[in-house]
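Just one chain is shown here, as structure tokens, and it is the form predicted on its own.
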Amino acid sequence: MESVVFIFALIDCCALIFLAVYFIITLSDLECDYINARSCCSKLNKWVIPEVIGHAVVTVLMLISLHWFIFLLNLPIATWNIYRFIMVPSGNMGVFDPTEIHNRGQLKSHMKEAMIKLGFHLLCFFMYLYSMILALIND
């Protein structure tokens, strides 16, 4: 059963890595003026909810399967994702808003956040891979 948990976590982590890379590429395109702010934000906002759900599912799965270290490692990022989604000001298009993305360095902060998430998910990928192999050997 433990190996199934880590196989699912590994697949979910791969999806989150691809999502983080997509966020970086899209924000980079906006920074270089290859796309306009409205299309960039609509593309990114479409993937905010799946990112929140994907990360929350893995976090809850680690809690249920009693992997405390991995749960505590995932908890701050999952909490940040949920907080960021809930605290969207009224009137904004979503987490990424075209009228505010160029103001006050939000583009740079979104890019930095996407890079941090990419690094975190890469770390988690290798941790899940190691744990999966260990669980398969022990079964």
Second form
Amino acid sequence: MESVVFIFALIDCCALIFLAVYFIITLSDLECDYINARSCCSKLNKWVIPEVIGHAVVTVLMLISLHWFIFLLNLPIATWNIYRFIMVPSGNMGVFDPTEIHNRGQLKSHMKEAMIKLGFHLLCFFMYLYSMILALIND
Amino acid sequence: MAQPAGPAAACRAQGAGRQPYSNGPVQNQMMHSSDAQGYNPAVPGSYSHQKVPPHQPSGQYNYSGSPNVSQFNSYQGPGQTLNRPPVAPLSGSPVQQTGPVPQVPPPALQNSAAISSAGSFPPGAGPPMLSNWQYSQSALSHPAGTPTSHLAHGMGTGSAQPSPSLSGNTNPPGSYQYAASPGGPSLQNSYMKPGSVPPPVTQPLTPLHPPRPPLGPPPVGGPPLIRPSTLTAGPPNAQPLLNSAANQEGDATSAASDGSAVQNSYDAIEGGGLMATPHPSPAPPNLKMNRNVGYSYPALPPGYQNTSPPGAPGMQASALQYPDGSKHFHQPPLGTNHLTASMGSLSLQQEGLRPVNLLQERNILPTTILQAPVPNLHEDIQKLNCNPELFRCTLTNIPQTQALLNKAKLPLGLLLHPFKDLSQLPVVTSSTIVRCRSCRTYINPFVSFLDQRRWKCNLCYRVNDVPEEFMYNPVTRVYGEPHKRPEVQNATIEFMAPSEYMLRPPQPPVYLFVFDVSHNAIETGYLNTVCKTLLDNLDLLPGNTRTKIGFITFDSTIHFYSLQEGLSQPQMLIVSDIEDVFIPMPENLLVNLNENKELIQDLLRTLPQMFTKSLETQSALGPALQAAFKLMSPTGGRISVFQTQLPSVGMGALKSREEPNQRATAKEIHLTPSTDFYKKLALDCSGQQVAVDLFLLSGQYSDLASLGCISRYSAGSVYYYQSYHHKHNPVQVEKLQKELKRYLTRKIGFEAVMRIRCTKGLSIHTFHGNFFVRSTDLLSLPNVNPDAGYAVQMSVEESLTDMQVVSFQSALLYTSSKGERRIRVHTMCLPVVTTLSDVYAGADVQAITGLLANMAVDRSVSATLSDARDALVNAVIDSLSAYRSSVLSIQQPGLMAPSSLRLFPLYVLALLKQKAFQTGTNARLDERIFTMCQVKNQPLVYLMLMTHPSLYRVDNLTDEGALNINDRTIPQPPILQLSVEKLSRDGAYLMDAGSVMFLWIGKSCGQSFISQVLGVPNYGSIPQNMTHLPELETAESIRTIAFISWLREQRPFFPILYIIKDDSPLKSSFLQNMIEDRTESALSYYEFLLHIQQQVNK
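Could you output the structure for the form predicted in complex with its partner chain, given that the previous block was the form predicted on its own?
Next comes the full complex, and the chain you just saw is listed first.
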């Protein structure tokens, strides 16, 4: 059972890693002027909800399967994701707003955020991998 | 003989030449500032030799007609070319250096030649002579391979400007259309000059960056200078050149200008020096001067004319002066604290640093309009610098590092007014626009020329090649002087863009009007006013034969109007499906204005009556906008929306969010849009090059915060007329009329983009204004209008070590209403400093206030209003405490501020009391948001007036110190502090708040003022809603009216004048502007200072 949980977590984590990389690539495209703000933001906003859900699922899964440490590790990032999603002002077009993204260094902070997430997911990836192998051996 | 001395002499000559030339850049300044005033075509010859001091305030310029002094003199210019063939880079030697002997024959020669040519081309006979243009000849006069350019100079841009002042121009635009002349087979470049050519010769270009190889080091090109063979080489070429030169003379308004002989000599001096290129032809500047005479700033520094002896003696005299010139040239002036030459501005900056105890100095407000500080640059560079009205930086001394900037606690940013109406704007038509190959910066006055063929970009420091075409200067018609091209002589210039700058062929100007015709809208009666104004100005809409126009009206349904040719009257098509809007017919909704004018006029006449019986109260603004967008998207253009209430049905319907009872509390007010519908639509519009301008005329809350997005991101503008009603509020009606007229007739640019570049190391991180930031530094502006201002914030990314100066360049690419693609480029250069005290010394308090206001608007939207207010106060506290702790050596009691920032607390207090940021119950939400829109979108000048109005006492105007413009005497009363204490009951005071003026009449105001200015017998009989001063034949009345209309002429919109008495309802608005006084919810100025002092000394 435990191995199934971790296999799922591993797959989910892979998806999140890809997503983080995609965010970074798209944002740096914007930074380098390869795409315009409008298309960049509509691309990214599409993936905000899948990201929130993907991460929330792992977090909840860890809570259910009583892996406290991993749950607590995931909690802050998951909370941040949800908070960020909820706190979008009514007039904005999503977490990434094309009219704001070039202002007040928002692009940079989005980039930083995506980098941190990438690092975090990589860490998680190896943790799940280790736990999965451990679980498989135990089985 | 002169050979060994050649190069040196040349550079000296140049140096010597510089002195008299100091006028050039001044003219440059005038070029911008003389906008709209000071044009006096009616006084020909009024700037005869002695009259005009080189430094007149812009307002006083008499742009006179041509003085026509002596034709023959002027032809000495061309004549001299005989000696100096235009084979410049190959050979050529300034004759004057070979001694006086060879000079003798030439003048005679030239004179005779000139006479003959002058005879055949009488002045003013421009157009007929076009056929005589010998382009081939002029081509002959250049070595093979030289691109010939030709010079067209006329009203190129002027014609696009509605400015009536241009009418002073004595030359019909037609007479300048050389560009179109068939003569020039070999043309590649043409240089068009509207109105005037700012004398490029006037500024010997000096190396900007001493550490780098200087600009035109005389030795580089030295050798060819001294080839005696040139003398013989000269004559053959000379004749053609002379001819063409003479032709050109003929084309100029005046065939001759006064003192031309002098110019020649002076030109010779100049030409001999710079770049060590033998100046082959002294004629061009002369020509240019002549051209200027018509309608431009006075081309010649008159003082100069008097001081130099004419003709050949002048040359000798100047030759004598060579020695002292050389140092000047070799020691390229620049940057800060370098040279004695910059001492003037240095002391000025020191003045900026003088500590002022704000608590003790009662009268810190200057009595005249505050001028922008002058950057501490060498005067030669400063003269070339961009006009502060167009381009302004908050810190005229740029801190070297981010750490230093952080220490100063002042915001670093730029305030731009890039599309301002200019009466003098050089326009260049050239097959190649010279730009840096790596950063795409346009060549500008602050680049440095390493040698003849290479220039170094002043933004990225890349070394670029000078293209072949650029070697030829169309103004002076000289080869080998890239540094004298107009591009390198003007910080503000416009290029005609070739087809590489177009994504698609220029689209026709398209105007679509969208009217709200619900019951509520009809009640206000706005449609009458708008249709009538539109009808009156239909012919004045900027455009060409392709101009298209269309109309949409809406209530709960959308009505289209088919204006098909052949219809006897417009046909209305109603679309009631507002959920899925479609365009009922593919064409004839947008029709050619000229071809269908009668039908359009018919529609405009009937439109106001069509809906008088309408009972529909709903408003489907969102679907109407969608329809308008669909209609416009193939071409782009301008949508003008008139809305009178909260949109209630269809997409984009809004709910009322204002709660009047909660106005007092600063929190929980809705400054953010409630839906992203309008933002999305605006971005769609922006993508299709459509701009939406919103006219909101409403009594109740209409959620401008949400509606405004449609204009904000599509680069439109917002107009708000609170409680508009045709009967109950006649003042608003007049305001709408005047503003609409300006709106309809002002210049417009379509499909525009703007890029702001700055020197490597600086980066722009935030933009303010109405536009969409499409990519990092590219602002997408579907429409650009001359009344819009922009601001950006910058940071110092990399330390600016080793840099003496930094430059900023804004380039605005747009399609004019005539269908031309143009690029307007402004470049500004500022010094870099390393100490905190220098940063403070160069602070521009108005620009800082303007930028802070923009930042505060952002803050109030993203956080809360009280946050924004705190941030404003903290900005003052932080900067003053940083000044106190880091700059002041002696700690004195009191609140010390550098003199440059002495008005900072006052202006911030004014911001806090402004409608956008004030607390208290009197600001309605829409009004507050409208003010915020204005803060974001207005140029600094008007923003400052809006924030801190000027108060004048007008009941005792005298002619003392008055300005004299166009035979009008304009009294200049001192500006008073905004405090009730300055008002007295027996006076009358004028408050100029930018878009509105108040004339407050004291209760016991002098009887003479009331009867002679207001035209009523006594105080009691002054009518309640008086908005006009009667034109009476009394001296007082004339003075007052002259003063008020002078104030009005300075701005593009029409400020309404309210005449108020003690019991007027508007008195509170007047008193609200008394910024230094205490109000129920805000501190007085003194209390505010005490508060700051307390915080600073903590």
